[in-house]
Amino acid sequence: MCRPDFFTVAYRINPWMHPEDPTDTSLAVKQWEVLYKTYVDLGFDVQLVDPIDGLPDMVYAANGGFVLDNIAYGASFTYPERQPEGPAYMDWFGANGYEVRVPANINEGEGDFLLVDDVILAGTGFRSASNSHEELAQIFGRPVITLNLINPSFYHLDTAIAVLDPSPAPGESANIAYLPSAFDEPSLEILRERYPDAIIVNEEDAAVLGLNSYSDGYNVVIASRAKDFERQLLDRGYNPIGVDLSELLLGGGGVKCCTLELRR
């Protein structure tokens, strides 16, 4: 995670952002600082990015790469004004012990990959290249399957898709919740083959970045404005915890946008 010391919204470069409406730095630390201390009092172990000022969207770790296997593979932004994330991330993967490899294509990291037991769910349409999903393939030796975001306002995989199970037991299935409108018809035909059980989380809910959400397979994470999703969680035996990030909402991002996952 990434304090945002620097959150404001001063460049416009998704539908979420308005340089023109005033932001809250302050009021974004202290909602950051509830998100922080509920993995803390779920008993993570949370790992702190020094944020730098001039990136205000630093705050978003889950750009920042994609972690499995002690590899981190590191991103490489669409947009010039995120572009000196990347070093930045991958500047602290190598001092933190991971194998630092540098994408050759543009990619944001955990916002368009999300691992669901042991297949990657890859997106693009809007910001990474579907040519970096050939690169995580070759890197991971994992599956990765390609999913075509269509809708400007869920610009990442992480938007529009909340991985509920991701390490599921032996015999089980894992299992995901998303929102039908942000994918092409061929997404969802492979979205509803691989997962027939899925939550299906309404327009309303999708609006205030519910599905931008963290589980572990039992506490799900997501935002507290999300009643419908939390109300379907409850019914599927799962632990939702509400947090508010609406002030981090004014950048376009969430609990998942502030969440990277580091995997050893």
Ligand code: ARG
Contents of the next structure:
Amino acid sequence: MCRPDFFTVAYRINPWMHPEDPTDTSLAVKQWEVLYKTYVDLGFDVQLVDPIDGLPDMVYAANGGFVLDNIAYGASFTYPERQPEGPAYMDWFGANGYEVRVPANINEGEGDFLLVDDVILAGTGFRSASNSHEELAQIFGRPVITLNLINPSFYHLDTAIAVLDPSPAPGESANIAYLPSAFDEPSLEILRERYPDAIIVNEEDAAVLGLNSYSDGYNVVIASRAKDFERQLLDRGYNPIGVDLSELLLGGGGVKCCTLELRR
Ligand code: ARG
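What I would like now is the form predicted together with the ligand, since the data block earlier showed the form predicted alone; can you produce it?
Below, the chain from earlier opens the complete complex, with every other chain and molecule after it.
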């Protein structure tokens, strides 16, 4: 995670961002600290990367890379405003014992790449280029399934899909939650076929980035305003934990955006 010490909205690279409106950096830090503490209380080993002045979006650590099998596939950002974050995160991975792969193609890390059991769901359409999906498959030797995003408000895959069971017990199938209207028809067919029991999240909950959540398979940290999603999670036997990241929503990010999973 990356403390939002320098968070603000200084440019507009997604429809959520309004640089003309004020932001409150100290409130962003306070809300982020609640998320940090939630993870620590759940027993997660949370590592921090130093924030950099002038990189206001660095708080969205999910975009810093994709880490699996102790290999960190670096990010190469779409927009110049965020490009310096790529090397900053790669430096951290290298200094912390991960094998760094410098990306050849545009990709925004775990914002668009979601590990579900042994497959990687990979988004494209707004940020990560589809050739990064091939690079990902080559590096990690896992099946990579390309999904096309079509709604600019749900520009990263992690705004449109929540992974509920990252690593299910043997014999059990992994489930997800998603927003159907974020995908084109061929991608929807793939999702319906692979995840027939998926939780379908409504537009209202998606509009507070309710899907942008982090699950350990039981505890699901979600936006506290995503009430219908919360109810559906309870019905299915999960333990939803709501946090309020309203200030970070002004940059177009939520719980998952602030979270990059480190898999050794
Ligand atoms: N302002 C950031 C951007 O538009 C938000 C990134 C949100 N991150 C995410 N993983 N969805 O790039």
